[in-house]
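To begin, one chain is listed below as structure tokens, in the form predicted alone.
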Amino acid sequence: MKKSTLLRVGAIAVSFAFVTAACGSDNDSSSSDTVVTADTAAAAGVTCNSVSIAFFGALSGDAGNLGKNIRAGADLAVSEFNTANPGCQVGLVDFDSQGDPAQAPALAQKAIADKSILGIVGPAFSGESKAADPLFDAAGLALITPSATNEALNDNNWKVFHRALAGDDKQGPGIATYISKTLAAAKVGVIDDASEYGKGLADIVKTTLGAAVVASDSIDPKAADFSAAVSKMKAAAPDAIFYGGYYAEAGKLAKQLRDAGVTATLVFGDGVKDQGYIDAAGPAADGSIITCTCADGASNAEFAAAYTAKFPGETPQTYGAEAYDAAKAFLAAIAAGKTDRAGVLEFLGTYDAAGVTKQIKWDATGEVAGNAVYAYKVDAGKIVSLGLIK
């Protein structure tokens, strides 16, 4: 992972966070002499009334650790803005939707009713992300997820979408050629969840192996038996299965395949990187390969001290590296003085920083620069990194 030191403006060297390096980097572009940063607002004594930022996404249910995860980088990055800034206190305000898309439309209006939010860290999940972001951009409400990567999110012309990792346009390829290159598989089970997230990067996954895919069904992820999926990957006699869902199905989807006797390698998309998928899989997740857009946020050591002395025993975990950023990004919007949001919508389109992940700025879909795939491997009941796929 390359690193890249965080811009600052003018000669000012007073930061309000000790962040210096950038892991993860997946470009090498440098950001314009122009940007305003939130460093340069601790210098410059910022002040402000009534101002919030949003986390949109699951606190409970069964996506709740992802979630979690990303609120944790979020209040990270605002307790770091507000401990330099006293003349500037920024709220965090929190919207727990379950990863519900049902529930996403009302809580929706309900932060869009609420004036002092001037953007959304979220929404976490693809489906509630269209489900809610057509309200967001009717109300010009900025929002920058760290998590949703259907790669039709896009599509959409949402002038307030943006994104903080890569989609499932270079997700979905990554892992089909983990899967045909550094495995070697020969035949592919591809399985989903029927969900915007999960079947979407599923069916990538099916188009890019082509003829490779001996196999494909969908399941319930509400379900407790996933006898039918499992017979048919069992019939077909895969060296691979790649399934398209969320870590707690993920989880007991494993354990049945391997209690059939299925023996092939499993393989999973950044909605299973999390602890969970291990805790409700138990041996049967080891070896499997996860893969993320995400960074690995603790191997940047600033961040992950920074983390662990807000969250004392915790380090940084799935897309909590990414909601920093993120928040980040509204935060240097509000040090430069927009405090509407027009004016933080429109300080967006123009922000060039280095983050934590990667060089945050993005282009007029609202998609972020890089396209950098991680792979991680589930070893001895620990997910850890692989690196890189190339």
The other form holds:
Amino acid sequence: MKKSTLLRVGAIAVSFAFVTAACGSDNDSSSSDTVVTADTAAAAGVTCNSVSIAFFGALSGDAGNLGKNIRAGADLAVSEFNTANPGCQVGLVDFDSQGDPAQAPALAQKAIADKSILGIVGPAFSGESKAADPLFDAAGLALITPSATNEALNDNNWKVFHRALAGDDKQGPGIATYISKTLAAAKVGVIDDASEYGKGLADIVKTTLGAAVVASDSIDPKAADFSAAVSKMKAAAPDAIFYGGYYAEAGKLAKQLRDAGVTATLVFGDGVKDQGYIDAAGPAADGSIITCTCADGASNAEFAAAYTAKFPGETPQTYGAEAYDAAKAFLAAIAAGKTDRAGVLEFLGTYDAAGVTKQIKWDATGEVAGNAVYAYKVDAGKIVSLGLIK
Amino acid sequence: MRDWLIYRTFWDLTVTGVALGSIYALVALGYTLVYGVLRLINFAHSEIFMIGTFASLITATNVLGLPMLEAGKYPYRTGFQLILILVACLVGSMVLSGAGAVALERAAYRPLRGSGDQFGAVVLAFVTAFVVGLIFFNTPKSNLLFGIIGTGPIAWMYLSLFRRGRQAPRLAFLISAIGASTAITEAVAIWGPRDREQYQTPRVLEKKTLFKLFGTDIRIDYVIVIVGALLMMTALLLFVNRTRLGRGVRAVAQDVETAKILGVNVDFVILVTFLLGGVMAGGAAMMFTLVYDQTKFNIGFLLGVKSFTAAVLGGIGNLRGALLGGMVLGLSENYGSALFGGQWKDVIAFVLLLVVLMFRPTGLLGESLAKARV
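Next block: the form predicted in complex with the partner chain, after the form predicted alone:
Next comes the full complex, and the chain you just saw is listed first.
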């Protein structure tokens, strides 16, 4: 008898330790960024209590840089708002998905459970969007993704879905135009990483280019060796190679292609538009073409100046400006006195304001107006803008 | 369209397949050696490989001070200097991987065999105290301090537990292996300067084409990998077959109890076995960074699974089997992905394994480290 009591006490003690540990780390991850305070000095501007928006996407992992860019853009918008409205301090809560669709649903549940969150800037990638968006939709929690461009995402009739940039149905034909017109490539090779985003975009490029595609393959992004795909491209000797995927694998692939003596122009989509690609590929990245439906944030002087003031020594990176616009839309809803999720969602439907990147106005499916695709080029270790693809 | 591509890429695929297969084979040797001696699948061996790649990176950048880029170009070296750098990286990888394998054995497996010693107790005690510290503190410094203070009493407790000399059930070794593997990868992911992102290693060897074979460029890095792997494997075979210690390894593999009665120091032999596996993985790691110039906290995972497959394919416990298994796997992956597309690469590898095991349940060459002829 005595022994079993002891056991029971022990079990309770252990489980208590686990619970406190779990709570401890929980607070730890969000408290640093969540500033949910009922500020006493409500002097000017809007007043509100315990409201926040959330960032959802990869802050660590292979494509972590893209998430950090997005978070920075949202962070800038939130801190500008908080400075202007001392009576309404909006928090920014991070949900680091590592870009992994398998982790996304659990994180989405966590975000939904936090009642102070009125909107999601994200999910950043298409794969995790597919996994998390149905949950957000069921909970009626509005989301604006500044980067998930997969064409099929808006086919799901999710009420909460909004995009701050044009989707891959616009980007894919843009890439195809660039390859066939500007590069005048007669033979094209297409490779994808079998991800929601990468394969989706590569398939659109393939269909648009048609018979010009002489070789295609998929790679496993987790593997280190892409020699089968590289051999195929080498044998087919295309003038240009398009890869649909993210920057870390693009770097490895570019290097292996160049090592094998493939001289084709390398063309990538928005997932590769990051300095991480150049770090990974080194000199092999030179001359690569990268397209994006995202605008060059640095070219908007006012935004770039505010960004550098907030993050000294840094300039706006890929998706930063889109994230800023997305966060602005949510903050406008809060400023308009919407303090519940339904109100915010309704507000987005009628939102129509000039953003940093474009006029932000959504149609019924959540697609933003406009279909601009921009081209960028890697030149001497830097990504430089080539302007709109016509 | 597919057919002519296969025809034209056949030799290309063969060369890259053999090179990748050599790396698989070297790592597979570690699985096979430990299995032969302990009947244990050392799942943490993939992390020994990962440690080797980082050792190579640290040797090149921190010790030798090589830059990633020089004026926008790769820091290519030639002649004697190049050889010196490559040898230094190889030694660095082998030493750290070997040491890692030995430490792993002492801390994660030896206590379970009922012969734990002070070293194992101290390592385990530190890890325990550190993890307990995570519950109460959340700064690295206080954690570390708590870990160090806690090590003493906990180590003493572990040591008195070890003295009972009880052998743990077989399953416990497996759990210990998986736990050690996770702990090592996460430690690198959390404390590494680049978190979970990939690291680049400086490229000192210009990947020139040495000669043409059947119309295919044979690159210098592939030649180094294939020749290096063959040399290392020959050295290992000679060691196991010709030396006194090698005889001890074979004796323990054959029958632990009899070997003990005949005066073989079993714990030492096991240590040597882990060391050999670690050194081979270190060599593989250096060659891996030579070809791919990159590494990552979980680089060992997929490669480890593949190498383990290679070991089973060739006959686990059999050194020559590991070599054959590695080559067969490397080649079939390459041919298979060219035939069916890259997304089928892993499927092909595992279907091949299933088919081979259906007809030859002990692998291509059978399990035979225990036999006198290795």
